[in-house]
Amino acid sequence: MSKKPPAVTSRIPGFYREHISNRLRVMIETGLLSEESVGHLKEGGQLTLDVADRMSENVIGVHGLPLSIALNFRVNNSDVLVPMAVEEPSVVAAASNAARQVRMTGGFFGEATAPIMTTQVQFDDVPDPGRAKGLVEAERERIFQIADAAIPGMVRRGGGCRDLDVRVLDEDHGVLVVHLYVDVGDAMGANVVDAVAEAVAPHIHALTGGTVGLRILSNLPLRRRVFVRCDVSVDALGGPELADGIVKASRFAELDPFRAVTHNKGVMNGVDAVALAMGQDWRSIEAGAHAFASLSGSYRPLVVWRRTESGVHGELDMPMAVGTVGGSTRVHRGVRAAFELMGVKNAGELAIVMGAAGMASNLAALRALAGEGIQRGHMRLHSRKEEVLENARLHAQKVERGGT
């Protein structure tokens, strides 16, 4: 992780008890926020209608979500504030609590692979798919030249086409697909690789024959992955029985896809909340995660936990296509503020923090299941929502009676 100013710490005890104005003051005191972002957050972080209209279609208003900060995260030896946009209070509280436990043994450690996205060019009715496969593979350097010519800006920034492979999906019907693997730098990369697919399709078609089918990215970027690991002590977890329970719950997810999907939902609680706050394509991340979990032929957990002498050791492995440039990262003032607070400098760092958030969310869920049960903690936080609803109802009744 990029080094942050010494004054910045993610360990802020009692933060949740502070009035929102005091929480904002603490964020401002980090020195990370620009004056524009400070003003935006002080105004409530509202997305203006004119910006919303440029971001989407048929806009009639703005639908808000709370922007929160998950605390206590230490990732690759640096403290990091983790913005989350989510309506569920237990997601933020649980991730922060689990991060505090992990922090006691050094925090999270991770690495991200090179930002290689996958795009597909599909063909139907290819007369001789086996021969066509060999012809395409023999032309790989020429195909790379055409691909790079379609994305000159990305090539200038150090990206470009890195590899290809050819798959025959149906010999009898001549279905063939070419995968191109493109380094997209700090972008999520969807538009980049779509441009590559469109550009190379005519040349490949001349080699294969048949008819050109789809030319589009795959949301299963197997060459763009994030790996995160951590250790948690028995004392931090609350005793050996809780440590054993976490490991047994993890093993349950490895044995049973019905449990694994809920296990992974816990991971995505954290990942998606950060993705929304950071302006990422959370739908793409979700699709890739669940497809990756199914690659073995049986749906598997994205995070596994193993017992150690001192506690538990966890490892996360999942695809993570995220970007620090493009998309909403420049248009949305709230997203810009979130980037300032997190302090990541590239897409790889962002992927690692998001993986850590997913891991923390999963750990918190397993610890709750192994201990008091998930419902008790949920309902304690849900009571805050009910209080807000009840206050709103009483206010509405007062207004109807002519009060103020």
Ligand code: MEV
Second form
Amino acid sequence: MSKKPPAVTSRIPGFYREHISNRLRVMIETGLLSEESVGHLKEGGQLTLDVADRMSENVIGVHGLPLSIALNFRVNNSDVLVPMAVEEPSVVAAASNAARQVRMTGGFFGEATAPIMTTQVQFDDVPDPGRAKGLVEAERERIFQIADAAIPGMVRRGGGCRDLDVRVLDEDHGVLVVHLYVDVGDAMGANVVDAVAEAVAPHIHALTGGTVGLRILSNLPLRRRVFVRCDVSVDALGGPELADGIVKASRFAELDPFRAVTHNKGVMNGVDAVALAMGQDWRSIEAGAHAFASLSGSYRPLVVWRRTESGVHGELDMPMAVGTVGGSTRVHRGVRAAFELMGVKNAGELAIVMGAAGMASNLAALRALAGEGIQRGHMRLHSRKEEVLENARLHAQKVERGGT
Ligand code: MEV
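Beyond the form predicted on its own, can we have the form predicted in complex with the ligand?
And the full complex, kicking off with our chain again.
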């Protein structure tokens, strides 16, 4: 992770017990938030109607979700505050709890590949697909030039077309698809690669014949991946039975798609909550995650856990098309505040934190399921929350009556 002021720690015991205004004060004290973001959050963090109207069509209001901070995350040796926007109770608490267990053994470690998006150009009725494939491959440098000429800004920032693939999908109907692999820098990159697909299509068409079909990104960006790993000790987990239980739960997901999809839903609880808070295209992330999970022919877990001598070792591998520029990252005030708090400097860092959030959510779910079951934990959390709210209400009454 990027360097942050030394005062920033993601370990803030008792944060959940504080009144919202105190939690916000603690966030302000980190010094990470701009004055504008402080003002925005102090007013409740709502999107204004005119911004909403610019973001979408037929707008009649704004739709709110709680914006929370998942705590205790340590990623690549730095503490990081993890903004989450989610309607499901317990996601934030569960991820924070798991992150606390993971940080006892150093935290999460991850890397992201170069930000290479995939875009597709479809051709139908190609008379000789095998020959066309060879012709397109022989023209790759010229195709890259045309692609790069369509995205000069991205090329100036160091991005551009990097590779090409030709796939014959159906010999009989002459269905051929050309993949272009484009470095999109810190953008999510959908618009960039759509522009590339449209720009190169006529030139490729002149080589293949047939008819031009779709020209659009693939939401399975196999070359834009994030890998995260962590170790958790038996002590942190609460005993060897829980460690064994997590590994058995992982094996269950590896053996059974019915379980794997629920396992992955738990991973996506964390990934999506961060995606939403950070203004990312979570539909694209979701689509890519599940397609990736089923690539081998059977649906597989995105995170697997193995027993080690001292506890468990987890590994996550998934596609992650996210950006720190473009999209709603500029227009949405709350998203800008979330970026300030997280402090990531590029799309790769964001992808790693999101992967860590997914792993933490998965670990928390498996630990609960391997132990007392998910409901007991939910109920405990619910009563803890009720207690906090009741205390806040009593405190407010006291203040109203002139007490302290
Ligand atoms: C609930 O939102 C997520 C879980 O079902 C995930 C899992 O079963 O691993 C608890």
